[in-house]
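Here you get one chain, nothing else, as structure tokens; it is the form predicted on its own.
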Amino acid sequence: MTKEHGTGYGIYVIVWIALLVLTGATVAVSYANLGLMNVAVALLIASVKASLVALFFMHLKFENKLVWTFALVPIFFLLLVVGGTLSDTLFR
């Protein structure tokens, strides 16, 4: 049984404002001098933004487990590829 997701336009406005705030945070982090943490913080903010877009604008929040599986398995493989690449370059 699927959930009703009659969220209305209000949630989209709230998510849009959150995306604007997070974009501003990304710009602010780019000007801060955090060393190697700049990239980590920027990727963390980008991950939150991508999650908001996937959950609300792509309606993933209201899908069943099979659709979630198809959405999360490629992310798992992406993490494997990035982890393998980083381990190769960091430990040479």
Contents of the next structure:
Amino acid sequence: MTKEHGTGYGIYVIVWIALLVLTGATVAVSYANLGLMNVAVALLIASVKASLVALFFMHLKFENKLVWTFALVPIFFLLLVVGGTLSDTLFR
Amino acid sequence: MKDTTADGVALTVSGDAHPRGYLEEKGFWSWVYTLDHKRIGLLYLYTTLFFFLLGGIFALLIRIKLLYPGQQIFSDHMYNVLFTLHGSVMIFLFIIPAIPSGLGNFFIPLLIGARDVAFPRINLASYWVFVAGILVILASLVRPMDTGWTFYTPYSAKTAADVTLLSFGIFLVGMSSILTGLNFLVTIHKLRAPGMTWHRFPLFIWGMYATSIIQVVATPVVGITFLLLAMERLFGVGFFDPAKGGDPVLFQHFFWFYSHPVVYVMILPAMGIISEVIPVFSRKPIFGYRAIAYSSLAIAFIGFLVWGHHMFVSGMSKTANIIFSFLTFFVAVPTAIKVFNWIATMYKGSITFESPMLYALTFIFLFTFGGLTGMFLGALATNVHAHDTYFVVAHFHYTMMGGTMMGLLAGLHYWWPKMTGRMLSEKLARAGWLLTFIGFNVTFLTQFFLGYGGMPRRWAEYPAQFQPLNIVSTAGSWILAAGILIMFVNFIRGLYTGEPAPASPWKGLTLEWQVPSPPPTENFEEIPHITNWPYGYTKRKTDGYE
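Take the protein just shown as the form predicted on its own and give its structure as the form predicted together with its partner chain.
Then the entire complex follows, led off by the chain already shown.
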């Protein structure tokens, strides 16, 4: 299942630097008051970071369809729990 | 579904070089460090059955207390503790792990033609994490829980009882459950014998596959919920406290997002067992193989959409009430598909009523009661009337005890010869079954009437007019206990003095029956090549069995 990735260590350093930059972005944004968008922006940055870790550090980018399926299915269930709960809190 | 011959799975039974098979090695450490899925399965089974007996004792004490309407025998606080312990022990230490971790561990590799699970070390770790969880749960008994097994906030955030410790114990038990589920998913995907395609799986495997998905996806949510609760209790973070901007109903959303799907972790493996037992004792190919297989996945999926039906009176929005009530009815469809296919399998079969079949039929009968009364509770209007009454208690016990436990008992009686190499006494098994069946119905059928009449659940005291039916219910619990006692006497007797079991006492065609009883440590001398599905049963007179 694991193929030769053939990317060398360079990509890990680039991803690492990207993660540091994004962490800095989270800190910087926290000083700006965006109202309701505060949470959205923080979650967006966190999602990008998590995706980078999954894709490169955890090798998801190089895996087959089965592994991709198992990685994506829980995201669907996460949307379910959020959506179901919002069907309560948004309509009270 | 054209393949109805048995030759595809025919394997020669290897000689009795090790009559004790995987049980040959003796000694304490050979169990503590074992990586054999069969031994780990047995460890789980013994542990969970012990807690089944313990939870049963709590139940008997609850029923004794309810003989009288006023404050008798136990204090009200003690009563709260008793039903919390009964619920927590039975749910988290018995009914969730018993079939998946016990019978699942033992039989998944055997049924798919593998030598072990994919990660034997993780398998052993999952058992010891489970034991660690049990120890933490027992430690919480110093200041025992009185919140009920559901841990609802705001009470659970404020009570002096050891909520944090108990929920941490359950956190560990949940971790063990995730590890087991993950192990099974990988095992089923990667370790199948050559030719064991998805549509040649025994249906128990389909049930366990659906179960494992739920374990892996849902269990982390309850783990996180308990962490949030611990942070609220220990550090005063206001996740659930409205005064701090939290929401107590949020706890219920998170809790039931796990705890509703987890009832399918309990029932799906039991349904898998029933799908194995019915064709064997009807001597007929299973009817509607693919329908039964896919309905397991459908139940697992729909099970994630209906958690709000536990919360109709919690103050949740009307919109959410309507959505969740509507979605709840969809669960009935795949469940009914299974029941109708089992009945169609039996139609014109040559049915015999050995103990595994008796339990399997009991499952269908009682689970149908449980399922249909679930419709009353899924419908908004009747739910509001019956909410938090004994109607719910009766419904739950008909599905979980009448369903899952009967499925487990069907599995135990069916696979006992394979696991231990010894037969059970059929006479004792039938006596145990009869008393269990009668006792169960006397105990819980009455509770439907009590609940519909308005007797609230979880109240230590109740209006005097409910006393006669409560006496009947308590008497039923004693008959039930007698039945279970006989069953356990049979188990213990079977372990030591039971007749040696042949490789296939029920003439089953699935792979586990093609190896000696008990199976050798490596399961198969040679990994079998599968060319057909395992349900090619033909009627008795023509196949030369009798």
